[in-house]
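The chain below stands alone, shown as structure tokens; this is the form predicted on its own.
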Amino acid sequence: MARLSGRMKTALWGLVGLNVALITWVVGISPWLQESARSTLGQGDYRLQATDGTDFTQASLVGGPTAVFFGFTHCPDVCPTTLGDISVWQEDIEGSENLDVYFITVDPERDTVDILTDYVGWVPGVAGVSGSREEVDKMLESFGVFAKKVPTEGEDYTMNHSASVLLFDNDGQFFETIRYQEDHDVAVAKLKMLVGL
């Protein structure tokens, strides 16, 4: 058998510490970032209002199970089909009222606090949260959410957002998320779990 030459062994040994690395990654740090940054979801220094007539803030989160929905009420389809999912789980839950819905506006120049409270008027127990730009975006940046308006047609525009329920527990912590349209025994079962069930 050929012996190997001082470049193959070297581009071996790299290959071999190349593998070691990714392992390390995949195994160790990676995952220690996720959780790391899934912990921290949520927290921040913002303050917006309510539909209850209440601020809210990262304190809103503690004292009972959480779900969190960012949208906007041009949305065409996305936020008044999770309004729809939400109020179904509702319905599907024992304990249901215990949780606490927040539907959050990634559009505020639009969504007044006055027009959110028509907008999640429909669903039992769901409040709309608005505020200035400024806190709205640093809440975006403290729930790691992604939203850009897209311009349309002549003046107007959308948004392009994340759309899955994000919830926490009752300490404020980050429990799981919902994903959009996920399957409805998965999404019932997660919050089961939540509130205790």
Given for the second form:
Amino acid sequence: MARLSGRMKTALWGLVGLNVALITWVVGISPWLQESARSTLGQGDYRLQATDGTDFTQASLVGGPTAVFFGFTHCPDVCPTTLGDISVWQEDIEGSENLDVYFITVDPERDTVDILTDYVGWVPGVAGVSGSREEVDKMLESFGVFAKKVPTEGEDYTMNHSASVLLFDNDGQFFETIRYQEDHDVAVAKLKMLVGL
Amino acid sequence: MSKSRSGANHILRCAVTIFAVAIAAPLGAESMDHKAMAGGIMIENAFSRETLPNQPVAGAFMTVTNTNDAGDMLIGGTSTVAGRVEIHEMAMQGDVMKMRALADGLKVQAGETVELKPGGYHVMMFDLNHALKEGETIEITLKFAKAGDVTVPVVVHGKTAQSSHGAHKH
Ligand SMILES: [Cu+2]
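With the form predicted on its own in hand, show me what the form predicted together with the partner chain looks like.
Up next: the whole complex, starting with the chain shown before.
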């Protein structure tokens, strides 16, 4: 009994330590990192077209919480599951109707705005984005996103690309990343923080 | 035209399901887990996912066991629902998703089980001739260098399924 409470004490002090570390990170280090290295993320003079009829520019990131991710419709795994995950996250977040989500194609040659309309249309709040190759490349550079064509059999090709979801706050400032296959609770916690800002 | 086509599809789906049950039953399979076996190659828990509108490709996932005394190679395949089938590997490098066709195929050593799963090896189907719907069963014929053709019933799960048991639960 005495030994057990000793262990519990150690565990409690451990928790206190973790909390201090977490608060230091959230209040001190993380914002400093974002301020110093990431504040220009998403900024650029790209102009693309969204399936909701608007132009997608750096101004689209301002005025509310925004999530953007990158992919293509000829994608077997990451892109459809991320879109599916977003539809699941939305159910767990109060105020998710205020969150603007953009699925931006890295393959504008095949993914026209028309094709993207149905691809994303089944998830509320999600708009597809496409445009000319040149504007898409400008956009990719602005977001620091990697995308590259990989030939397959015949004349066909697939795309290697960044699979993370990037979150931006009301001012269009980069806020957080949700990694591919991030734990559901962690992803929801990040989105709740973003929407509650 | 489309009516008779979907009727044919339905009959095909039923036939595939009956075929799967017929070959799974003697193997003592669990009720839902489909198995296929030919030439000493056993395929289990094959599944794919419901496709999104305008998604012309899909991955199929399964475990492949080589019960033979010699190694074999999964070199390709065909499907009744796809124009082309390739054996692929997906891998995350940092936050970048990379996918490539395995030009030489996927090696399955004697007695070994190789898992094809989301985020890793998969059977890649191109030019789907219809959108895959949750609950349907499609058919893929895998081609092995030594064992030859193995026809596998593949169950279509929900959009975010991570295993043959369906969607990941939270
Ligand atoms: Cu693939």
